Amino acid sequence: MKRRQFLISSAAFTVALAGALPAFAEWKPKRPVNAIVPYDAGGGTDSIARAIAASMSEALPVPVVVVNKPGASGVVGATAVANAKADGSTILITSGGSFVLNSVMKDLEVDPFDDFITIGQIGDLTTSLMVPVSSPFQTIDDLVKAAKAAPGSLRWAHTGRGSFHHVAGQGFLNSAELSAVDVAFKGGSATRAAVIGGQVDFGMIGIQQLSGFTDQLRPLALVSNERDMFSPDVPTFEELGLNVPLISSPIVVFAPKDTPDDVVAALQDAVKTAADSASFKELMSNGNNAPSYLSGADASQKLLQMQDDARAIVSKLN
């Protein structure tokens, strides 16, 4: 099935469920649900996955158990879920943004739209542009003026070529018609350290990386359509008049594509109930992560738009 056809049918199915089904569908799991996280334990996606799994365990009659299955930038875990029995016993909790970007940049064995049903979005790791506090750039306008005055003279950091921070940063440069030298680092902590240490002029890293470092970093803008609840003083690029594509890392729950309708409905209900719970919001707050729930249909639409935006950016990467 083609991606757009799949998305349309998925969205229509979700809308139909919303009007036809009670608060919880009739399917009740009889054994623990394995939530595969395709990354190592301890990262941003893993911490959000563990928060939603704990709250889903309160909403379902069985526990939801997080199983880390890292490898190939998330593809190993995603492939395992795509090939798992489609009975609700195995779900995928992953960075939807990274999954979509991987599908744009590589020929993967699995596809986020063709091989899965989107259950819902539970969080969103958002990119921000940050400079060291010692930087002469007080605003995005200061940075843009400097970059235009000396094209190619500025250096900027990100978490790896092809990462959503890299693509988001290139989206900013394209929108402002700037050229700058990108420098890849391994992970958010290393990228943050490079910005703080002045190895680069600015960095594109998660807004969550600001926690505990407000005296060393100055965030100038956020790649989002709304401000972050933990950093409300940081404006979005849109507010600053720049049309930067919304490349982010929505944390999304997926199920294998052939999962029965009643199981999908029950999983969607459980995710929504968990995302609305006080326990989930508290766990998210403890990690400086803002809850960001979207239904399966809305999350699919968001990912499809991100895919289109990413293709336009990736096609211009060196």
Contents of the next structure:
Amino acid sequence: MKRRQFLISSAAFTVALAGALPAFAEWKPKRPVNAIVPYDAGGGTDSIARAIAASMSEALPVPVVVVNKPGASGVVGATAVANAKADGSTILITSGGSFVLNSVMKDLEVDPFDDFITIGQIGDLTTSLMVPVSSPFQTIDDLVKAAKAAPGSLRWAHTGRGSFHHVAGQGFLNSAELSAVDVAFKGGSATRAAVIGGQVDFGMIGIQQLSGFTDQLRPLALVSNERDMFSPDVPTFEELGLNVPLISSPIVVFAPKDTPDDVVAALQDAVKTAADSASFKELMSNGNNAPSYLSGADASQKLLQMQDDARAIVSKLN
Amino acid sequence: MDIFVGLATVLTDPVILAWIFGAAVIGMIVGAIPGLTASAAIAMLVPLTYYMDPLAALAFLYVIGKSGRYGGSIAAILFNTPGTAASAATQIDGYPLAKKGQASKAMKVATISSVIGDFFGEFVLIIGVAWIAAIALHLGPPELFSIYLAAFVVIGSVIGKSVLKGLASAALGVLIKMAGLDPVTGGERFTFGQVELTDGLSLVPLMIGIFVLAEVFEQLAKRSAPPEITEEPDDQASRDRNRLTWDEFRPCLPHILRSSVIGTVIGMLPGLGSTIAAFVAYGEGKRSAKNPEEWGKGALEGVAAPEAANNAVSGPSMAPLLTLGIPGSTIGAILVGVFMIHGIKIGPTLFVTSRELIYSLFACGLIGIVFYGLVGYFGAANVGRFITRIPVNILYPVIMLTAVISAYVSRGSLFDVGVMILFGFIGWGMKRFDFNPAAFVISFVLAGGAEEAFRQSLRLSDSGILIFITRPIALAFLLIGIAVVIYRVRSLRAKPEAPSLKDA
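Mind giving me the form predicted together with the partner chain, seeing as the form predicted on its own was just shown?
Then the entire complex follows, led off by the chain already shown.
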């Protein structure tokens, strides 16, 4: 009885939805869309991907199913999507920043620009320079002075060589002409704990990870062109007069290269609608992530710029 | 006193009780199925929790984690397959017990030990959460490395008959673990250009290969010999054999208590986890046992020790998680995400902002332990009697099939199936030539974290080794390690042939 009512009402809902969304009339997917997330379930990118997939399922006539295909810092999943049938049934949701940095650092079989069409950016994780509250450094200036006084004496933490935190941190050191010893920790939480515990002098930590730790950590500057919505008191490097390249981790939806234009258009519309939905915004802001939508073209432009910046930084690494 | 308020809240809410009960059962099932880990199940269930009340959502996942750690012992005892990595130590004695037709008895001991260990850890958490968090914060890479080193030494006593072959097995485990990305430079090591190898080999397929496939091959090799798992001729005899008496259980008690302490301490330390706790408890239990010669051949104490320890980890590991945001396990990492989704900010202020919720969550943990204990004692223990009646020519093909599926599903990768088969042959070879598969797996588990901590320490100290001596906590654990070595050398000299030769 109840089940039947549910079926009827959901069918009616679907019909109403289909009628309300004429933009998707050209593409009639027969199968659910598989959204490959190239990381383990439960991580930051995964939770954002699951949130956008849920919202996209409402905007498309078929559900969007998240499939985790972890391995080799996201390369395994990306390769699988690049080789999948280009008919819209398989898309990739990943950290565009990591993908680009990976392709700069290593010789990959897949390329974010040659093998994929960028559908859109749904979020952007930014990193920031943080010190423990007990640190003598009140400002970036203090830190720069101390590092210049004794080159190579400071220790800093990041989440692994080649991660966007590492490359962004190195970008800061280059722009201020400093040398410091980097120590890799596994993941953002371990990095944050190392900074709070005073194991290192400073660390590059995602600004959203400040949430709940404002009494333990002092963020000095943000790697972004605008201040963070949730930590508006933290200045950007640009404001402080340092030209640090904008290396971040935009969460980007990609489709395989040969996906037909009408499918790409439908996917782009669905991503835009989903990124705009109240439920997606709420899930994002609960994790202190500012929703930041960019169209496929804009996102692609941003990634190309990041690729250039990263190449310059990486070429100076030993 | 907050815990009593929490208990009152939870006990009067039938909906939450239902979620906890569901979690206890689901956790046991996913824990018992090798390869289907509790963390994978939790990750799949996370979207469901978006729509749940925060307490119900957190309690559901927290209890799955607890009962999953226990559930792993079921497969370890019955099939010589650790259902979760944390139960790999349980099979050393659990499977020989099953072969003797005492699977139900072994499972009863596993259940009681898990419940006691889990309660112990949970009480320590409730009483000392703030204190545990303060300790965890002071553990940097040098301290962690010293702890890893002490763990290596303590676990050394599982090394069997030949010290040389045991050490060789351990060295092989370390070597295999080196494949993948260098933790400091991020460069590739031993990957031979294979994309799949850049993450290193994963534990699940490797362990299934070494333990399960090796056992299947062993059975194939002696097909003509009479099967070891026999059909039960007499129900009454089987029932008698599986009745757990107080006289049998009493010697387990000191081991359960010691292991509960070991598990609790390891749970407080960020990043070590239940697998290491179980092996350390097994090693220490065997070292201090009155009957070390029986360990490895089906000693009930050998089941009790690791099972108490791996569950004792569960509670205390919540302290660094809740107050510092350091997840001790994959399940912990997922829980952090769930807190965020519900807009609860993890961190030192959590106990001010959400005190009631947190103590209610701890109360759910206590109730969850009772639930999985009851289900396990009266339910799972009876499964054992049924399984031992399945003839080998059906049982082993089924195990083989389960092994292949398990290796595949954990990452959806055929490469992992290949890894499992390869290590099946390696494990079989190791058994035939008296090498030590357990020592191999343990060093594989420990080597990654130990190397990372060691190299981080050297980055911090400009490659100076003194960093391990000038930091007091690091020094203390180094001394513990040295003391254990001295003790063992002395006891070997005192009775030159007793435990070292009769060891399994």
